[in-house]
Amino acid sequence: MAALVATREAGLQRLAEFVDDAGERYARDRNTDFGDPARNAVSMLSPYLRHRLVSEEEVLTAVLERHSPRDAEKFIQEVYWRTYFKGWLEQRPQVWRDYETARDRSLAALSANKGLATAYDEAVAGTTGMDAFDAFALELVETGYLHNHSRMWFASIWIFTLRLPWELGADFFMRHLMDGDPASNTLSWRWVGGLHTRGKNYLATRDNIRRYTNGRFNSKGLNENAPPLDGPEPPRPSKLPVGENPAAVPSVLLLHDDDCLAPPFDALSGEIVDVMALDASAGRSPGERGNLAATFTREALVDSLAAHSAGGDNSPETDSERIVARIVQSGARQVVAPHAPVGPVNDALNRIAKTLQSHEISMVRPIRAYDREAWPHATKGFFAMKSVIPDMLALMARRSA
């Protein structure tokens, strides 16, 4: 797979270029893992996604003007998919905490477990011996992709044949993927394990994976019978963050890698004194991230920045005091970031916050209005979202007129 260009436009180029097979194709073709390079049945939009260098708005939109709501439904489904996700564990941030926990202690253990440090270094390398596992294992590490149902036989051998800890498996996930999100990745693989729809496992099977490849691959000995993993219920849903709106001071403009889309100018009443980028990818996993994913990260930071600033220094910033510095210099009495979600950045963020108000800066941050009318219906299972697609299409459609 030739390397994903990390730019807005690259972005666009290829939203332009697979709106054509959204409806139908997308439908009977999705499932399918063609191998790469065969691509073509997908979008390949979600490190874009990932990054709001493309917005899903645009994404359904452009989707929208091509297709009926039934017959793109299925694609629909899927960008809807990610939004659930964002607004469950919004609503849960200590999910995101307690796997934090596992996956340093799990890591921690393979210091101390040669049995289970052998059977994880196999598995990261691709010489378990399974072909498909292998082969996806590969092609991670290679194209910091995978294809969704790739992501998923991939999760459930993990889980149920490797028997190894669910944790470093999202972990192998987040070092590796472009499109790494502690919302989507976390929360798939605890849907695989069980722990997401309680009692309700994903089992990879032989004859699924060599259906769905083609007949690329004939894995054997998979555990097909597994029960799911037993943990504790996930903790009630909390209140949302309601966002804030920037007041007409002189302001510094934060983005970062969660959103590299800046609110309108036009919608800031203050002076912007300065734009600046906070890349805190390197929270995503105490490991060393692959090439691949820190470089589509960087990059497309560097983009949003070369679009939103005029002239000046384009590389984003990954130091938290250095930011800071940065920003007292400038004079702002207000920091404008777009709202994070629970993970990384979110906290990079409130770190930030923490240490301005002790220079009287303030720091708000502003929720698009496509997560503020979708992120209510993440409350329990995706069913309660997937019934209201339209009545959110509506919304979208009556700002966008």
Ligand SMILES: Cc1cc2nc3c(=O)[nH]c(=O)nc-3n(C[C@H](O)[C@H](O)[C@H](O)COP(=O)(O)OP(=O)(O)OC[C@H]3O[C@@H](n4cnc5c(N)ncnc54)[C@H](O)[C@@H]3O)c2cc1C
Second form
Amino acid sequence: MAALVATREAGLQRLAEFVDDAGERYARDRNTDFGDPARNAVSMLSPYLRHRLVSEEEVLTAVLERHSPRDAEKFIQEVYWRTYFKGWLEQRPQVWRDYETARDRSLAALSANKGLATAYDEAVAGTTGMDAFDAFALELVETGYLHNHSRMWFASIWIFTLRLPWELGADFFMRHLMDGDPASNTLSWRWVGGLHTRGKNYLATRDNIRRYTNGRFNSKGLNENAPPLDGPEPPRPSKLPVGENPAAVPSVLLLHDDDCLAPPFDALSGEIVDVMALDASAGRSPGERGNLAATFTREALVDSLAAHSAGGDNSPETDSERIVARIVQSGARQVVAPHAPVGPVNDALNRIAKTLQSHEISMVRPIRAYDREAWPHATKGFFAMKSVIPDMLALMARRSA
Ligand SMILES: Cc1cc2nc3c(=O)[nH]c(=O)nc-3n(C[C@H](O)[C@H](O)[C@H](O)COP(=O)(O)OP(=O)(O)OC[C@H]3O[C@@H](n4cnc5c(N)ncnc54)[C@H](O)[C@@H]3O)c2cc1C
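Would you mind giving the form predicted together with this ligand, to go alongside the form predicted alone above?
Full assembly next; the chain just shown is listed first.
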């Protein structure tokens, strides 16, 4: 697979090429991983959506210009799965914190437990002897992407056949996926394990893998009857953030790897004295990130800076302290950053905002209308969100009219 170009232009181009297939073809073939991106029926838009080089709203609008909501129902629902996971985690930040704690504990256990370390090393090197699993491990590292069905099989085999801690598998994905995302990744791994829809796990079977890989694999020795993982009930949903509107004062626009798109935020009326980009992607994992994933994020931010700043320094910044110093020097009274959901970007923004307080510089984080409208429907299972998709599409259409 040729490396994806991490620019908004390339994302829009990919959307334009895919949009005809978002209807019948997607509904029919989306579950098959032919092993060749050119033959697969999926969009491969996730790295662009994850960094918001292209927004969910833009993707849905383009699809609905070409198809009826009914014809593109399956594709639209998948985009809302992403939105659902983000809204769900946003209301349960503790699930991300617990994941980080368990991941770090499991990573530490690797140096103390030789058996665990060997099984882990074989899994991530793709040398377990299970053909499909090994091929997916290598494909992930080599391309920074995996088809959704292959992610499901891989996670299922990791958890139920290899009996490795799910957090280590989720971390392997976060290190290498170009679309590695705290919400979609953590909650999908939990979903496969039976912790999200509690008591219902996803079991990869030899027949299913053979059928949906066009007969490429014959995976023997899978545990096809494992019970779901056991874990505590997820916390009750907490209040969603409200997001603030910017004041009309000199401002720094701070883009980041959760949202490379600048406003239109309704009230961005103050003078923009500087534009910066925060790359917090190192916080996705304590381990070494795959080159493709790290490069995609960095280049997405370079592209975003080039689009939104009037020349000057187009290097994304990884160091919060340097960002603070530059903001203080700029003379701004306010920092405007698109809202970042639960995860490393949000953590970094919190740190920056706290330090800026002593300089009497505020930080406002407006939430995009698309998220504001959808997230309240992510309190329980996906069904509640699915049932209001027509209402949300209507709100979107009204906005763009
Ligand atoms: C174990 C596991 C881990 C995953 N980790 C991530 C991750 O870190 N980041 C990520 O973006 N997605 C993740 N997914 C969801 C899904 O696999 C990818 O979003 C999808 O494969 C991306 O490819 P695409 O753009 O070609 O998808 P398409 O099928 O073309 O779908 C269009 C868009 O809808 C969204 N979408 C599609 N399927 C899902 C889904 N099941 N859950 C949530 N959103 C979806 C994505 O934004 C995607 O770009 C994971 C799934 C599993 C099973």
